[in-house]
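For reference, the chain that follows is the form predicted alone, supplied as structure tokens.
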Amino acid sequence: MDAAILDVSVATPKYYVKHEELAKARGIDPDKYRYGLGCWEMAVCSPGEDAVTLAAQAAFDLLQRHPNVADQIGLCVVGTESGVDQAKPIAIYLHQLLNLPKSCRAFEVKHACYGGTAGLQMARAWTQQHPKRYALVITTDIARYERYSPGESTQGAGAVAMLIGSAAAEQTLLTLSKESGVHANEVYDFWRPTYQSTAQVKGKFSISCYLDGLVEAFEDYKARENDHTEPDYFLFHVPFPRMARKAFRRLSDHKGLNYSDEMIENVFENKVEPGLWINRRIGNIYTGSLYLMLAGLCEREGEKLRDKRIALFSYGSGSCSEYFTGTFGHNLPKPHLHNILNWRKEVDVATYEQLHDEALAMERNQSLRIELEDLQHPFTFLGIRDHERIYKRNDLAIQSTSAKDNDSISPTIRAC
């Protein structure tokens, strides 16, 4: 049996700010964000949330839905560009927080936003060798830029966890094509030096690199894969939602489909937009953006996806691209994204700025902090002591994850 994505789960921070309010505070026409970038809302982390806690939440929710799988997890791989340590991977923190088996490989993959796809392909190969065991692939990132910078409006945060295993079509969410097309090219379009907490980006150049990578990866795929049937849906890496429109147009033109402006809008609405709505409401989550769009598509289309064919494009600055396809199976549970979104709290721009600065300060300072609000999260980052990161698993909060709209969780906790 083919290795496949069996299920997917999403986690996002407690807070968000509306792009309309951010635009007003920055003296910018709100339409530039809403229509020019396609952004509606932006997830904002509290100081008690980081790439580890978001990843733990997404993976925990996934394992809760599959209680008989946890003891058979043999691989835990995290794709991220928000690593918390130069040597210690996020995956090993998850190994402890999630009580994964001792006989489990745990490591981190880095290549900008491509890291999640690299982890997924590793997991597929591993599960084909170990058909009775399962792999966890988690993408987790915090897209954070300097306040008032051009990239500020393309921030976001979140994690997507995927369960990978060998299963028949009726048990799978998505079976991926055996072949994929790839393209690598060393460029400086987006990067974050080790001495900086926020990224450097050449916006227009990065868009150009993305589109070039799309065409090159598609051509490589076409040369390797015999099935050239036009997919029913398309998923793209989404640094900002408007990028998906640019990518779909470029790919359609490259294929020689010769869509008119009106026709391409109609095709886009049917083949791309059904998954894109969730990215508009969370923002850029780097390695997870492509797979967040997958979760959004599953939530929006549901059972309509059975046996439908999909194309996926992953891009990581620096750069590496991959184009591949898949076929939806019959196990199409909804990720309950609307519950997650309704659980969040909107904050004003002043509060967003405070949270933004506090999170950066917490990383720089050797200090511990905790507030009652943080204990509403199943997993909390308490701070740094003696150069060691301290996390807490909040069992009482975990018991409340089945009701995301419950806002009155007791602060009493115990560590596992």
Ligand code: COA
Given for the second form:
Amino acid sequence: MDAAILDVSVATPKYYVKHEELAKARGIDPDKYRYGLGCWEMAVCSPGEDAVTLAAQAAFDLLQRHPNVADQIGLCVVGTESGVDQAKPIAIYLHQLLNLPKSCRAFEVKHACYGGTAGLQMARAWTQQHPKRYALVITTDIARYERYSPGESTQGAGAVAMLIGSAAAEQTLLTLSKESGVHANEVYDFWRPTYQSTAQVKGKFSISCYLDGLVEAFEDYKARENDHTEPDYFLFHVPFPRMARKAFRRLSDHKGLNYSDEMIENVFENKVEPGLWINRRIGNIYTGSLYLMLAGLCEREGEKLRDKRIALFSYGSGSCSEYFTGTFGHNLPKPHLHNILNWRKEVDVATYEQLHDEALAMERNQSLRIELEDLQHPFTFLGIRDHERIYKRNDLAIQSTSAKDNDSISPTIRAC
Ligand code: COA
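Starting from the form predicted alone shown above, please give the structure in the form predicted in complex with coenzyme A (COA).
What follows is the whole complex; the chain from before opens it.
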């Protein structure tokens, strides 16, 4: 029995804005966003949503589907670069909101967008040592850039929760390769100083750091792992969807595959696009974007994934890169990811701008405008009092979510 990903779920905020509308408002050709960056819709948080509530929603949904394991969770790791406190980790808020067992390690991992992969690898090693217990790995982020900056169109928000445990292939979603290729390299390509609520980024430089990290990590993987067959699918870290296309081209060229432009379009369509469609509709969720793509792939391909092999590439600015592979198991139940998209409401650009500015102001002056509807959600951020963040778990909302069909109401959706 191997330690594996047993299941995955996704949560995204209740609002989104269309890139077409954002382009019009910024006087930019919509084709630049749609084709140049590959972005279609961008998730936007309401005032009562933050990295904690998104994480709680994703993990809650996951645990609801696995009630038998809830009291055997011994590790709760959160990968994020949207930490809400310099010392107190998001994991401990989750521990309380989700009623996790007292005998449970709860902590946060940070390395830009790489934090989720660091948490996942740690959780695998831990469950290998504790085969009767389970780990929760949650990635949660709100990608926020300054309005009108080049990064603005690559924002997004969401959380992905993964259940890790030791199981036979019939019960697993994805078993990961024993070896990974890793590459660490100190650079200033993307960062967020402790005194800022939005990120600093050298956009073009970050793209070249990502691509260099991919090649180096792949070389390291090749030297460690004996399996050199071409994977059936590829999942990449997705700061914006066109980045996956750049990464696939670079990797294919590096391997000497000599794809013509036409050939690469076909291979990309079959091996990368099946997961990427969901990133186009949610935007960048930093630590979770690679795993969001995994959820997207499960949704699109379903049972076709049985025993198929995938390659995964994780990149965190700053920087740390990891290339690894995985084999799908047989636990590939009917996906419902589309519901998460149907649950959302579209907002216009003026509303997005107001929500964006309010969120930044809240970090400074700690005053929050709560939308009444937010109080009906399972988890709500109520604001800050005496420097303490206050969260509400709405058991009535939880009961009604549990009682009804997941397909029709829940903001968190079973992805696979
Ligand atoms: N129609 C179609 N495509 C168009 C277009 C149009 N009208 N106008 C521009 N494009 C294309 C460009 O050719 C370019 O494609 P290419 O990268 O294949 O050459 C792409 O759209 C982006 O245009 P560019 O001028 O480079 O955009 P930008 O200056 O706004 O910056 C980023 C783009 C990604 C650098 C910027 O959004 C950013 O800083 N993002 C955050 C950082 C990030 O995500 N880093 C990734 C690594 S972690």
